[in-house]
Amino acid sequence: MSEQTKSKPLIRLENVSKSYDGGKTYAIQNFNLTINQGDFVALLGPSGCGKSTTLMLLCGLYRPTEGNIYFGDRLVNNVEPKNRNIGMVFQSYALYPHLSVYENIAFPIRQQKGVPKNELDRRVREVAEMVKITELLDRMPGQLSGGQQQRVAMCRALVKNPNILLLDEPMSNLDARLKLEIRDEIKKLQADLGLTSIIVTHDQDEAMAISNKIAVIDDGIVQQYADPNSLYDMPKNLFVASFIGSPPMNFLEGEVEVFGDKVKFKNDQDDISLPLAMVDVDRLTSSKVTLGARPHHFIFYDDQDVPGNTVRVHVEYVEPLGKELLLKCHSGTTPVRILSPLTDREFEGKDIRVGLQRSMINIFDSETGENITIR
């Protein structure tokens, strides 16, 4: 697929609102998202944020009470769920318990009416072998593993040959081992076909190793729609950096000021100075102001050679997670998580001074929530 097919959008969502009991409940308010010709989109929040509404409107089992929806230039918001060409793949997959998995696979082309068997016999097997499930196709769904149930879900939402792939929470009911092999497994299998695909999921570690954008929910709302690096390193407000990341981001409350070129947030603990360039002083409503910082974005030194710029905390205990150490944490009253490289040194029960890398610093203003930041 080219790049100007790829960049072509594929799907729009136009201030869209679904409400219940005649408009005083939102599941999403004025929902704004464009989906490309092959992207692999996640939808990512809380439980309750509107995530999975947004899902069963894109593949017509709710109709919007306002706004509009498109698939390239044709309006959807009436059209039957039949007629949208879409796959969809259930968190419980779905599958008749009555039928074999051959004839679950077959069931949404029998309903299509007069495809030839031979065609159909065809189009079952070609996505069986895609999914590497040819050998169960005359098991019953009771004889299969979560696993294997997954991908025969999978084979039934790809025999269509739909436009658009919807994945509602469909690794929610595997365990941690075969979740990463199936998460694979998709990803793999969007890449080859070029298939635009969306993905409900709650878990962030999913919605970052399989999707190339993010949309970050919360209330109903997109709090900020971009690739997995731009949501971890820019977050767009202090709900998007809460919310990706874990260990989650460092926050610290304190106020600054200006000198010169430079800009100095200060707290009853902390003293640190910042490149004015970095901060974009004309977007703060007061002095208010919260640093946050990464666990893996705080710098260590030997207890003689510590410069300034420098956050004291205290190491309450130490969490070995193999390859690294994750300490946890007070600066006063805030909790803070470091992680820090295997090490001889002693870190547990003692109170330390830990640099910043500056350029990974984010600073939101305390009363918007906004990310103020400058890179």
Contents of the next structure:
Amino acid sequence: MSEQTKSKPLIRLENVSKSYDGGKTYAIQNFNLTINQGDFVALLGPSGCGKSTTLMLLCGLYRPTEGNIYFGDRLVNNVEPKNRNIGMVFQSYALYPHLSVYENIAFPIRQQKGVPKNELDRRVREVAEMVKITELLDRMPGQLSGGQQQRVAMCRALVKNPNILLLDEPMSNLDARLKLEIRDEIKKLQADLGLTSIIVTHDQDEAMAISNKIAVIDDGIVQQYADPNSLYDMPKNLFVASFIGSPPMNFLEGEVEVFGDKVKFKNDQDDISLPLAMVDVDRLTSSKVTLGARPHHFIFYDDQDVPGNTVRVHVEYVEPLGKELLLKCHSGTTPVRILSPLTDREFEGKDIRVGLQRSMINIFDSETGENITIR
Amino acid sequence: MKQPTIAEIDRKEDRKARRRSKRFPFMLMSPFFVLTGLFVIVPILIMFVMSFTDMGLTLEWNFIGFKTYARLFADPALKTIILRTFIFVILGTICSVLSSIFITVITTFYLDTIYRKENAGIIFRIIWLLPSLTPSVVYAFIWNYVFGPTDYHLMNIVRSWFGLEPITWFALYPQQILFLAVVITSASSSIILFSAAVRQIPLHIIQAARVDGASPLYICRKIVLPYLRWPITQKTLWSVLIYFCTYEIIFLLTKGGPAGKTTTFAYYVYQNAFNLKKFGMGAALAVVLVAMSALLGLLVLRVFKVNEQLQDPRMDI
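What does the same protein look like in the form predicted in complex with the partner chain, given that the last one was the form predicted on its own?
In what comes next, the whole complex appears, and the chain from above leads the way.
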């Protein structure tokens, strides 16, 4: 938190909209985002949500249709990419195929007039060393593996000492193990250099692991902009709740009634009473709500000793995940996934009652999709 | 009789299937083989044999060994024609390749990729395609209209605007006009090839270069031109071979004149064989033409280091 108070906003997007067809449809609309110096921000969303458009607007390859983009106090709407001092890593790496690795990395420096040869050489080698590709400098890009190409692309983005680093799905073409490795390296590099970075990704694990702030985007709108933990614990609406977390959050539809200092959640299957202080009843537009509970927020009881406030589920089958069990169940017709600690108990094909960790669940208004839980 | 075992039957079937699958591609290609053999290979062989005769109007196969070749090289006019042909081929190839690179870069790279004016680029390219799409007779007719000798031909009309007298263009500048006509057609046809190559460049690479601060000219030099290396090689080779054989546009525009000024080797072959009906001589000249173009073609392959290009892993991502 002290970090945030210290740092000042570096990038501001104010009501930015971008349309490719003259205003008929918008890739992003009324987009607002403030990124502080030193932040590592992930733009997370399903494909086609406008996250790549946002990155293109930031690097200056696209111009906003409406709204303003500021770098510090400078309005950059119409500033050419080359004058923005940004480094960018593309999804396809976009290495120049006819230039050697060395020349690829030297390319941005060669565009800065008047850099002497030995200075250029020193900077290329320095950054190559940092990313550990010194031995590849003489190769051609076509001779490199995906991971090596990715590193070269990183070098090329970093060599000009950019103010901002933009990463467009930089790891989507790597295999799972390499992904983890590169992810750690990028995170470490970013922290060491204190470089303000923005990563576009559709992989929520990647976003959670690498960034200190995540903007969840859907339909060209920022759904929620927060640090990974609050995004996970207090998703602002149903979209964010369903998008973040794997296995995803379970949703039970029902209605609420207020009884004194309790709120009763009710559907065909179950009755669950919650403390009134937990639900912001003033924001309810109707009595219809959706109860969201993450798979590991369920409590198991012995068959004999089941208290109230439980959900009755039918376990279809059990998937052993090694360290725990994933129960695939149904509550009525709604699919429910529950994580259980390893146990000898037979679940498969049985009806069981499970409790909820009530302090961890979220209540959403079914009409608006907004989270109306109070913590 | 002993029944064959299942293993034997399998082996037999396998052999049969393999033979069939080996034959199949040749069966598919057989029309090609027959047609090429009949209309290309056999005539070439006949022509080669014919070059050792002094066949004339009577079409007699009268073998005289290398005498036709001796006579051919003794002809003092031939030296001028060969020199003229080489200048025509080399200069024509250079001009047409360079101009088509230039036009491609302007229309496909600058207009389409950098300025995002796709429609302007397409319209410009279509206009540039017209010369190579026009049948050569029509094309020659247009050039005849433009550079005709009377008051009513286009260039003379233009001259009249400046109060100048009409001139006989084809008599004064036959080589220049012919050269222009040939280069424009050839440049026009290669624009398709080059544009396709430019369009193949992944957009991300050009975007990356722009983020890196490269100017369009620099991107053009360091990224676009290397991508064009292979099509440029192809086009240069093709141009060399085509220019050696150019004769119909000469026939339609100048008939090799005036005073033989526009007679290239190919047209000389045509004159000998079909105007003078010296078929033996024509065949010998044609063999020389093939030898010359093959030589220059091989030189092109060497200059462009085609072996290297073929070995190179051409990275397309």
